[in-house]
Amino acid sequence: MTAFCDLHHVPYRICGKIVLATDKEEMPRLHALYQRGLANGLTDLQMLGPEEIREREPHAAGVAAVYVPQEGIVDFHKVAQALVQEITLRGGVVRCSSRVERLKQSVRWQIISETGEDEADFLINCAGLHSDRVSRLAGNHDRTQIVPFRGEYYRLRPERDYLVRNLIYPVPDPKFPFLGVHFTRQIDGCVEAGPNAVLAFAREGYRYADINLKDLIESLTYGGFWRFLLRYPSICWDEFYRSCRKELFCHSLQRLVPEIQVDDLGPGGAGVRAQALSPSGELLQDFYFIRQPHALHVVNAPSPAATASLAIADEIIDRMKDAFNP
């Protein structure tokens, strides 16, 4: 990704990230995370004590942390623009707002969308929030379903941006389905705080007022969703309650940066996570591919799928080659 950004003059910055343990109970998970990073080939990882934490993030509070120097930030809007430019220059076509309505396979794939018909020798479905639907249009009967979770963010007031230098993350807990709130400095210098995770009432529901009855009914009638709720009732309630109470959201942030106050949090944006959920109620935490003759469906692409997009493309190409050369 950094080479791509250099080639296309997309602004980015390799700033590093700390993963912060706020109490001793988190230490075993922090050490496990450190060892996993080493096993996956990350170099120059560092275990930090309290004093070293303050050297990198003076306003963060923790008993220990892992410093990941390879982490960075990028203007992904400009990355997407550069990708479109590359596709166009190589003879491809990018069509927006073009919902796929039917897929038919004979000798070749026929793709019928709102803007016309196309044919293809090989179909790759990376439809994000609608990837499961496109997969079913292609004839698959996999029962995994996308359940949309909205993640809401606040932005620190500009005069308080100094509280966060770069990226501050909590130690993930495998017992919980969501990572938890964290701090991310953007390429324009502002700091985002969040996200939480609440059920979106539409697959593209970026606000509570965004309601799509078809999407909502589909989520509420999916057995995997109710099994998920039964497995994590208190966490789901806490996420919803925190969405309604700014003070609770702030309290979660104070575990990482104690000086944060409610008045420091201004309006931010929101994203919708295209989360694949199994019929048993498990959140799929890894990539999930479905193969069929001359087609590959990427039904789950967990965060950070955006910044890992070129690496994911390499994986898709390898799998496509395997499909043509079994």
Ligand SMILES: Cc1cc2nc3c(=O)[nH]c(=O)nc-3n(C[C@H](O)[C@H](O)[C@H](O)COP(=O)(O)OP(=O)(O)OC[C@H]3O[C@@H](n4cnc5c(N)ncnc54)[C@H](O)[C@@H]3O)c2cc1C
The other form holds:
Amino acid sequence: MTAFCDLHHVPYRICGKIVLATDKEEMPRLHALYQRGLANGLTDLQMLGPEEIREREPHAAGVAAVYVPQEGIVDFHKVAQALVQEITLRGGVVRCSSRVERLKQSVRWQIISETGEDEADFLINCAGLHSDRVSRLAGNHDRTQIVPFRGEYYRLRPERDYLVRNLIYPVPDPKFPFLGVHFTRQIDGCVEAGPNAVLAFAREGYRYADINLKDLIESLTYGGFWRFLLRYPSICWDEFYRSCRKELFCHSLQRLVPEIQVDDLGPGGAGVRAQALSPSGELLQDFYFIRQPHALHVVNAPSPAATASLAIADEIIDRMKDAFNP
Ligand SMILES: Cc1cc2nc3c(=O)[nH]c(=O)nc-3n(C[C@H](O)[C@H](O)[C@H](O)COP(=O)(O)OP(=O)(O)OC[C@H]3O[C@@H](n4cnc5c(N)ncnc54)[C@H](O)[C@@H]3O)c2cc1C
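Mind sharing the form predicted together with the named molecule? What's above is the form predicted on its own.
To see the whole picture, the full complex is given below, headed by that same chain.
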């Protein structure tokens, strides 16, 4: 990704990240994360004590942290624009606002969209929030379903964004389905705080007011969704309650940066996770591919799939080649 950004003059900054343990109970998980990073080939990882944490992030408080020097931030709009430019230069076409509505497979795929018809030898479905539906259009009967979870953010007021230098993340806890709120400095200099995770009432439900009855009924009548709720009742309720109460959101952020106050948090944006849930109520944490003759469906591509998009593309191409030369 950094090589691609260099080539296309896309602004990015390798600023490093700290993953912060705020109490001793988190230490075994922090150590495990450190070991996994080393096993995955990350060099120069550092375990930090409280003093070293303060050197990197003077306003963060924790008992220990892992410093990951390879982490960075990028202007992803510009990455997407550069990808479009590259595709176009190589003779491809990017067609926006053109929903795929039907798929037929005979000798080749026939792809019928809002703006016309196309043919293809191989179909790759990366339709994010609608990837399960597109997979069903292609004749798959996999019962995994996308349930949209909105992630809401606040932005630190500019006069207080000195409280965060770069990226401050909590230690992931496998007991919880979502990572938890954290701080991310953006390439434009502002600091985002979030995201939480609340059920969105539409697949593109960026606000509570965005309601799509078809999407909502589909989520509420899916057994996997209710099994998920039964598995994590208090977490789901806490996430919803925190979404409605800014002071609770602030309280969660104070675990990482105790000086943060409610008044430091200005309005931010929101994103919707295209989260695949299995029929048994399990939240899929990894990539989920469905293979079909001459088609590949990417039905779950969780974060950091944007950062890893070029590596995922390599994986997709390898799988496509395998399909042609089994
Ligand atoms: C709050 C939040 C924070 C995140 N933070 C990070 C981060 O820090 N780093 C990171 O790497 N990742 C992050 N992610 C994850 C990242 O955004 C996703 O993993 C990534 O966008 C998945 O890429 P995708 O191509 O599979 O799907 P998408 O990016 O969702 O793209 C799917 C595309 O398919 C189109 N589409 C849908 N249906 C149809 C149809 N029927 N016909 C034609 N087109 C269709 C959509 O319009 C869209 O353009 C975050 C996500 C959220 C929600």
